[in-house]
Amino acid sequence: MKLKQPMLGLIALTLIFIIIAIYTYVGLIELGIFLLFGLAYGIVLERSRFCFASSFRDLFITKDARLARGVAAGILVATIGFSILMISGIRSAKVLPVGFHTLIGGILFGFGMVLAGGCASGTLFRIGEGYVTLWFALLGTLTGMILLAATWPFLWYNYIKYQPKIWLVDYLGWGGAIALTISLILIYYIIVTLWEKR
């Protein structure tokens, strides 16, 4: 007899409560937080269908642009909590080189997420749905990471380390580079909703 969902469902969350158990019980406490804390975040991307590729995509296939602004709403809740943990001294920023590595690593992380369907988070939520065909989106991930932690110590010492660091605090201080910031997600948040209105 076949398993539905529901009970599927309930089985995985057990497990996930009784692995956390364990961690606590042999002292491991903050990997039972982290599962906790993974698992959170896992059911509301699900719940959200929040996903970077979709809501590029959903704005030219549907014209439905929620996930963009949602995109748009998280890049500025982030930017105000980043912002507050750096002017407290709670956290200091760690800024890498920008050169012709960043522009190529965005431009395979783009076509990667055009291939596989989904982001990074849009793939794993996927696969927890059952999609089997992001197993392979996964594995591609993963080796490339393999590849490149293999490979960053030569890039890093040959290539990037000697590539500028730009920093918008530099040039604008906070209030400026604050301001930019917030000031060129709205500009998108508004264009997005143009479009979607059109």
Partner chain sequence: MKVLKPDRKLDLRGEVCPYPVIYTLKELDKMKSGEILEVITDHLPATENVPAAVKKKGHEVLELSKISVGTFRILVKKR
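Under this definition, the rigid core comprises the largest set of C-alpha atoms superposing within 1.5 Å between the forms. Bear in mind the structure is a predicted one, so any value in this text is a computation, not a measurement. Numbering follows the first chain given and starts at 1. First, how it differs from the form predicted in complex with its partner chain.
- Put the two forms on the same core and the Cα of Trp174 is off by less than 2 Å between the two forms.
- Core-superposed comparison between the two forms: the C-alpha position of Trp135 differs by less than 2 Å.
- Core-superposed comparison between the two forms: the CA of Tyr23 exceeds or equals a 2 Å shift.
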Given for the second form:
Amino acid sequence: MKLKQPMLGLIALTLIFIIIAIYTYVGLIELGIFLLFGLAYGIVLERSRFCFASSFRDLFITKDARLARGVAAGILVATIGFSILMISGIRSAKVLPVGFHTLIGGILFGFGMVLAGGCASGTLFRIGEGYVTLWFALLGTLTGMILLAATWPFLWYNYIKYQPKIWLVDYLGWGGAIALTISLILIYYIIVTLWEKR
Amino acid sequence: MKVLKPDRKLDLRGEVCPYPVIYTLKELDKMKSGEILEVITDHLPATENVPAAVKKKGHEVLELSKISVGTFRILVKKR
Amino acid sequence: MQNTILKLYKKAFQQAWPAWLGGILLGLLNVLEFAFKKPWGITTSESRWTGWFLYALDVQIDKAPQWLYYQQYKTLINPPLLDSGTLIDMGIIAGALISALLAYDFKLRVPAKKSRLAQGFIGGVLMGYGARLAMGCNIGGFFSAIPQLAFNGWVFFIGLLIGGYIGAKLVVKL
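Take the protein just shown as the form predicted on its own and give its structure as the form predicted in complex with its partner chain.
Time for the whole complex; same chain goes first.
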């Protein structure tokens, strides 16, 4: 009886690998690899209970900074890796227009994820864990996206279109941009740790 | 192993963050020192953040065990 | 051999991994994905799902100027099964399901208080609107944006802190 769920898990895992094999067989190995990436993200998110909503909310409710530090660690690792890829010219950055829409979007998103109990990644992995509330959150997310799409021409032509794309490297050079980014991540790491101990 | 008898029980199945922590702390506030609270939760992060939060307030976590599929029992002794 | 696998399985699935390990692994996976093709993102493809849905309802999202959003994000360029971001998103759900099953943790979790479902939906609406307004969510607009040395990642981060703070003050009352 105790083995039932793990057995189902193995069967599901096998099915995913069959799908990946089919993608590979029809010459779309790239898509199979994306599915594999998704699978890996899902397993890591689930196993480490990696919740961005908690990483912000817990700072203000229980002063628990474990996840905030986890987020900082992940961004630090990615910053080093991305920098190597970008400096060597293998990949280039995709910078988004920045302005009040970025800030307001962040506030709405930050508020929404705490209210719903899961961010964009949290919603998806909690759906996999069986949380019915997060099914509603995903339905809400998709509804919110349609609302945004419906108001997009107004936002785009009146504001977002004119906002600059600011890539730190253009202003500070590679050394400056990387040093500033890493310093700010470390400062955040230290602040949340001190805040936790207060 | 001696069996611990809880003085109060809190069934939080279905509740997601941050409610398991909030309800646990609220219930502990209503209790007398030395009393034991049993929390039942099926929220996976609660197995970490509930013990962390109650320890921070000085209470003692007596037990954290899995009682069935994805469901856990946490026993807390009020400070 | 069999023993080793069993030991590994127990180690990985009997208890949760620490948050720092999760963060580092997600950071590494993100680097690998960027090396492979592009940085990790979630909501761009989710917004394409809404486009496909509208298109199925005969809404002219490919031509009508009021649906500029879907044209800018090339919503109809690929069918669902060929959209890489959709495969990532589906993979996350599948990976989490498999992981929860392997850990004997999968369970349909229905809240006792039905208002929690409304809370989830409303929170979702704000997330969906906010993510696409900023043109990226907590992953594409933050977790992948700051490492690209893009200023927008930091502005979104400030927004998350403000929104998270207001949210924290509110949810404890609900």
